[in-house]
Amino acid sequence: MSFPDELMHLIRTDEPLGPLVWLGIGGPARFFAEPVDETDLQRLVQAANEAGLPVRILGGGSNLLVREAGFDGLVISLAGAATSQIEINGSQMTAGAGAKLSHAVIKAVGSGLGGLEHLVGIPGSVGGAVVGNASSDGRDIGSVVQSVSVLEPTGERRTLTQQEAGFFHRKSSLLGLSIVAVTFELEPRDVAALTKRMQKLWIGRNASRPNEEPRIAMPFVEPDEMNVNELLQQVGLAGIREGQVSLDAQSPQFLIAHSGATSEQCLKLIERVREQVLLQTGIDLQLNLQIW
């Protein structure tokens, strides 16, 4: 298919997904745009909804595995100034899409803006975080989420509530959406007060990553009141491995993928670790990966 001419400065072939995602696994897409503005992305998201191309959101790629054969569709990258913007007015906070998570924590922090800073250290985006309703220390980013700015196939922008975007745990009904922007409702604290949690929370979160690996994934959503860490290791799973992909031996929540790691080494070693995480205890755990 072609693009309008007033579109193709935007749009890349076959480009490389593997680069752009944590894992460092994956082939092409067929088409790949980075919009420098939200019209762009509107103009984009119409064109291929036009030209029956599916579409994907790239945000952060720190949850995202990524086939071999790559993607045939349109994958848009939020990465680009224009949707990654970071505004405050009074005690909202409204993030572009693809804002570092981490970004917006320090902004809200350092604007003495409660409600975000036990999320520090959590890596991708705004927006993956709030598709996963990433969750820690027992608070999930959905309920600090006052609305979430969505875009139509049709490329028409509206508006979701916190009750339609549908949070719950881990989980929220936007997946599959082209989420434009998120709305923070936040508490006015302390500034120090505030900073001293984060750093606390960093240092803490920052300790139990394997940071001699570059190429690494959460691949779980922790269960209900649990752990996956303590989890697999009372399971007896740390630092199993298939081929060229394995289980962090100290934090087995991670995975990580050596030299030579394929899509489907990954898939078979999270397969193996669930039919054994239920096998021993009945727990069936579900994925914090998106596939592509």
Ligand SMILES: Cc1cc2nc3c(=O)[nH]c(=O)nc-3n(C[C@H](O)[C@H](O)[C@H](O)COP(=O)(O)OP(=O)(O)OC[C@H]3O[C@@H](n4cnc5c(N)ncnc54)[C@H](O)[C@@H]3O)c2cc1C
Contents of the next structure:
Amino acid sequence: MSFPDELMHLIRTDEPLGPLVWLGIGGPARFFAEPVDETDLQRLVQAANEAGLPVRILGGGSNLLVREAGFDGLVISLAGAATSQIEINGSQMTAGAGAKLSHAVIKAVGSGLGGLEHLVGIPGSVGGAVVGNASSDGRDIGSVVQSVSVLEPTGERRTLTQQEAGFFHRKSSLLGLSIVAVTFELEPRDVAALTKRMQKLWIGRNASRPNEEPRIAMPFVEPDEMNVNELLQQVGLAGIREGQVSLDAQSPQFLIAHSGATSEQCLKLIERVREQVLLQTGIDLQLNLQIW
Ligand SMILES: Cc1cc2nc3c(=O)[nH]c(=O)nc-3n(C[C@H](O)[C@H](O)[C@H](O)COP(=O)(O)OP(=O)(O)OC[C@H]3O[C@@H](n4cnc5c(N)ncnc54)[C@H](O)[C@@H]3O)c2cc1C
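Structure of the form predicted together with the named molecule (previous: the form predicted alone):
The next block holds the full complex; its first chain is the one shown before.
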């Protein structure tokens, strides 16, 4: 497989993915690119499609488990500045998919626009948050999405309405498309009150996170109206370990990859947890973590 000449300067081969994801695990991407603008992104998606090469978009890597075999296709990272811009127009805010979610939250709050402040502290990109319909404090990001600009696998650009994006509890119908930008419809509010609320939520979130552990993930979707942390505590799974992977003892909704952890150990631990929760409570815990 070779890409058109004008794209070759963007392509790297056998790029290790472990350092780019929070869990720090995973083999290489056969092809890897960081487009500098949207035109390049479009051409990369189109070229891969024409060659029959699978494409994955990498955001902040906070919701990804990459197997040691890596990914036999093209991984496109949206960390570049061109896909990270954020603009405000009245009560609407448009953010490039590569923008950090935390930047979008702070920009909205600082501009006196409410609707995203409860998502403060969720790591990752705007694109990653929208594709997985990230949520916190009982509200998901999809509820304030006005439209989503995506690239079809053919490279064709389309704008989808909130309804077409199909937001459900911690999922959307966007998986498989490349999100380029998202427009949010927000609510004008008092900056000081919004800032105070954001700070309060930030403190609460930070307190529950195992801060001394850099390699962590939040693998499970909260079951309807249940706190996954409390559920795992009740079932006695806090601190459970499989090789070099464990659930945190205080906040078991977090999976920790210790030195020497493998993707196999992560998957085994996740399966053991799901099995135990199902056996003891009848609840079928769904996976939030994406596996490549
Ligand atoms: C400490 C910690 C706390 C967390 N807290 C929360 C929480 O409170 N609530 C919550 O909902 N989640 C939480 N998460 C999970 C995670 O942060 C979110 O799911 C986040 O939105 C993932 O964004 P990302 O950019 O890192 O996605 P990535 O991990 O890079 O990607 C995840 C998936 O999204 C796809 N994707 C990413 N960008 C795009 C794009 N532009 N177009 C198409 N597909 C794309 C990827 O291909 C992949 O399938 C937490 C994770 C951690 C580690």
